[in-house]
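Form predicted alone, single chain, as structure tokens, below.
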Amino acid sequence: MKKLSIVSIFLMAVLCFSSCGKSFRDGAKEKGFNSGIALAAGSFLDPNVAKIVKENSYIVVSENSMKWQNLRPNKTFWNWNDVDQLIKFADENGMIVKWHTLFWHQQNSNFISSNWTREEALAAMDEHIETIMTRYKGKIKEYDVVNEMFEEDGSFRQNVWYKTIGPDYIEHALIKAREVDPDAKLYLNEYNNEEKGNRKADAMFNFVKDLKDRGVPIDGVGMQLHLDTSYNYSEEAVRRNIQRYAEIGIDISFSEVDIRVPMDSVEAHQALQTERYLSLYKLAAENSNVKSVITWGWTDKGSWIPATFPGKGSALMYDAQGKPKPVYNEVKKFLCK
């Protein structure tokens, strides 16, 4: 009898541990997707947020420190520092390194010039291009190659790089991006692109779809997903517009999730918060073209909302404690289905 009660207990752990046991990150890869944080420069350094990591992570993306103002603040020098270390925890944890971003409105360094001439801001963007993706070929295997390139209405932001060159900036760069790493999978990411119907999410398709019928190297799109549960959000719309990328061979990122609420009644949107992060879990696990969720940030103690969106918070799955939340267990009890 002895002997049949622990038999019986080990079988129990080993159903248990099947079951419910895996890892965050398991659950994710066993349902066709890597699932990700964004980091802050050497935040992995500290044993607390290494292990949530870890747990969640196939795929980490640097936060600020691979844009033009962290990695080459001047015109001769460029801080590899933060990225090397980014790398060399990724690859002693089995994750991949994805690059934010190669080209952006925001946050660039003061030598970057609006009156530079067409071939003055061609060969700076061919310089960034090789220099960055020489280095850490083979090492780094996803780029944001252009982030941001579309006003709300559709039409193109006017940013330093459609200024100088124009808006076949986007294409040279994804060219010179193939050239340089034919190995390297090549994203655009945008904010407000994920529903079909939105005319800022069809302007991007057309623009993808015009990029891949004319045989610009492309593989994928990010959709950020900075969501709210004060405004709408249609599933249905999310997914005919994965499908339709899917038609035409193209990758989805759900690249930047967090999903904000009211901090004076975080508790009255705790189920449509968790309603939202399932249903982009959901999504990724039924397209196989989604190839990642990659929360941005993941305790709420680093989160960029509450300074971006006064009044709104509590964005991520784990609290400023670094506990997870509801939201979480949700989450994960959905992954080890």
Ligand code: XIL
Contents of the next structure:
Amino acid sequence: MKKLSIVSIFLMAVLCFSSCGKSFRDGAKEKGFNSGIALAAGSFLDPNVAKIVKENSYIVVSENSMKWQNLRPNKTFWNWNDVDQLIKFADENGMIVKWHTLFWHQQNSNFISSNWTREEALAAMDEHIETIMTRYKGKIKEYDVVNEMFEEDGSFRQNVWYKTIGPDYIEHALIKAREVDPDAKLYLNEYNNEEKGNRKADAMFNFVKDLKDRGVPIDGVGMQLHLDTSYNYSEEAVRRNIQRYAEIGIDISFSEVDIRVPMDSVEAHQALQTERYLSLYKLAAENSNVKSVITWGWTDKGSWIPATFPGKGSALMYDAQGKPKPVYNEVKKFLCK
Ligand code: XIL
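Any chance you could show the form predicted in complex with this ligand after that form predicted alone?
Full assembly next; the chain just shown is listed first.
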């Protein structure tokens, strides 16, 4: 009897510490990058969620609270509460906070107008940057300054800022942001921009290189990486893209990672999903200019995927019950090595 219980205690210990003795986030840190999670407003106030976030993140970002629609529903009302709470939580737990996003074509406030003159739009942009970046100087360490500025064919997206100001709205925002908080890292964030040879990815690289050549302040490029196992993925093309950014001194963030699968064949897609998650974490470990890997949420329950891509889901590494899936353990095993 006694022997049996010693054996079972030993087995339990082996199970608990089977991957290794360090946390997911420390494993990533030792490989040279920060792992992180995008968080729904106030979600981290739940102690069970806080525990998961502390285990996995050295960088956090708001999933929605920093967007105009939520932060600033009208011109003079600023809803700082969600972001302040996130910063407090991050400070208490040794995490850095990233801003997503200063400018975008979605989730804007109604008062933003495509009838603004160039001067009016520039003034609105400046006011937004000044108010946020002054308030959070030293507290928000990096910013997505502009999100999703390209179309798939590599042309500029005709968002309200492009229409009112013109293509130089991006450099205007970057210059202003640097002026207000010179220590903050400034990123441009995109999707489908990860593979060298893709039209959008190449257009973005050429654009960023041109900014660098002309001395416009920019530190990094975000690759959202909302992947889908039904589409092609070339690790080599992503690697070559990361490397060409390294050559021009640009950092990379894997900024919104999730890998969706068809809900009618989740199991059949599991191996491929695991392979791609591993590929991303390996690329981050391999390339010193990749500074962070952030997943867009942590549990399948809260994920934006099912509502946005009908029939797709199971895109994160924790299931809908908040339990780590086999893919999580595989990635953790890699981070522990
Ligand atoms: C998504 C959020 O996850 C959803 O909750 C919201 O309804 C819409 O926006 N690319 C981005 C993110 O840059 O801001 C988006 O987040 C997902 C796609």
